[in-house]
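In the form predicted alone, a lone chain appears below as structure tokens.
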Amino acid sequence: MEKKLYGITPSGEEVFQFTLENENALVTLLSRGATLDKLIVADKNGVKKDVLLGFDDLEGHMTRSDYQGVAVGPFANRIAGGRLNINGKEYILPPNEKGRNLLHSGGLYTEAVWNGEFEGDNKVVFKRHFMDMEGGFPGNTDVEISYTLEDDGTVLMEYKAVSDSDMYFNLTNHAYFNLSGFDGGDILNHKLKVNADGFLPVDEYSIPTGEIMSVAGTPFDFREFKEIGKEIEADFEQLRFTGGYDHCFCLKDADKGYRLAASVIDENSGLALDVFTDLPGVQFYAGNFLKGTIGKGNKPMNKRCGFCLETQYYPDSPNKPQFPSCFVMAGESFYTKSAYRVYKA
């Protein structure tokens, strides 16, 4: 275990990373964002690799990230028009994506430098007081994001939240994994399981329309494994409204509480992730708008040299009742949880 000065903002607030190791991994987070910043594994050849993409200093994960490795919150993934209707009052948060969708909360979380500290021998603790209305959401809130290292190499993330307002709760991470290593180029070849009979299909700007779309017969259908790249340029209108895919998958047994979700092989390193959760969805981002920024190694991220296994609520699902629900009561406590595996497949 280490916690160093990683950086400093320019209004002066101090960055911490915080390392994690055992036999099996190496992780590093950070304290701007919750970030998951780094997982290095050994593939079959014994070779360390680190799994993530994302960047090699502060200014890199301020001005030039897609997200990458931050905690998302409080309500991850899209809402439409920024509105969100708590009570019978509107809530109007300005829409930071095409104009129309509030996306990320507006990267309240994300942005946010938040208290660290290790709790064991592998466990760090993030902490924030988030203030009513900050950025535009009601409710003093408190915070708490833990990442844990167990003994086998799983990253296990799991996200409290408690308010004095009634609220929407969805926290995710956005992570963006390449199993052959940050610089191991396009991820097409990774193969992809997913267990879910059903997606949100979504309109033209990136919001699900309300139906669920079986998967069957469609580019969509991962419920055994097949490549990425396979079906992703297919003329299929889902895949044009958002460039590949970019959608939520309606995880099965949603009622059984945390299970494994989706797993994914690269059997050119020889390592597989596993994702595990207790939410009811997985947004699955096959990296479709990454445009080359500099990232770690001075590498670029390229389209697609990346992806997300982004577990949580469903999207919009404020605006749509017949989704499940992460309405939260006024002092009532928030908590899920979700894990990453890497391993040698």
The other form holds:
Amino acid sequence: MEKKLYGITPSGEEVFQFTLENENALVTLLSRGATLDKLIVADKNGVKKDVLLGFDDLEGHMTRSDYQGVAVGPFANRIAGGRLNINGKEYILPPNEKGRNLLHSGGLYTEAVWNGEFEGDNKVVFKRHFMDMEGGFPGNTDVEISYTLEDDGTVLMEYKAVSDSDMYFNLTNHAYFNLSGFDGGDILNHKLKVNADGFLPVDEYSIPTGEIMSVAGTPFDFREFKEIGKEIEADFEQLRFTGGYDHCFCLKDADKGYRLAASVIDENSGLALDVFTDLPGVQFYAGNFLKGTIGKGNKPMNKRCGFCLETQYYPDSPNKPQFPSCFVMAGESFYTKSAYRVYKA
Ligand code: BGC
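Having seen the form predicted alone, please provide the structure of the form predicted together with ligand BGC.
What follows is the whole complex; the chain from before opens it.
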């Protein structure tokens, strides 16, 4: 366990880096963005690999980020038109994508510097108070995001929020993985399995249409392990709209609570990733928009050199009454948990 000063933001806020380590993994976390910064595991040859894309310094996180490793909230992914209707009152949040959608809440949780503390010997808790209308969202809100490094190397992420306003909460982590290491080339040979029979088709602006499409017979069928690259270039409208996989999968057993959502295997390193969650969806994003910005080790993060599995409620669900609701009443506690476990397959 170690806590050290990582950097100071231009507005003078101190950002700390926290380290948790056991015999299976080493994790570093940053208080800016409640960020999962590094996850280092030994591969099949015993070589220690950092399997997360990211940056070596605060400046990288602040100026070149595509949300590498950060916490996203209060509402992850997109809200159509930035329109949030709460009990008949409409909040219009300034769109930050294509002049029309709100993506990742405009970076509200991501760009915040959180108060971090160790709890016990394997957990870091990040806390932040958000004022009513901060970032355009209603409610004085207390949020807690914690990371626990479990004995088997699992990184458990817990999210809590309580607000004095009714609100929609959808918090996630946006880590990009490459199981061959952050400098391991593209992830097209990684094999993915998702515990989902359906996914959410989107319009050309990446807003879910509101339907659920069966994965059967489509490039979105990951019910058995399949290489990410196998059909990513298929002539299929949903892939054309988004330039590769960038969709929410509707996880099975939504009523069963915490369960395995998705797994990935990389034969090159012999490492596997399991993703667990109690949430109904997982956004599989194949890193299609990465365009060579410089990251860890001064290496460019090129298109599809990392993938994300962002556990979440469905995108734009506040505007889609048929989707599972993440509406939380004032004073009620919001709580969810998800985990990443990287291990030798
Ligand atoms: C979105 C992508 C977006 C990426 C980085 C993902 O969650 O689905 O469309 O490019 O985040 O912002």
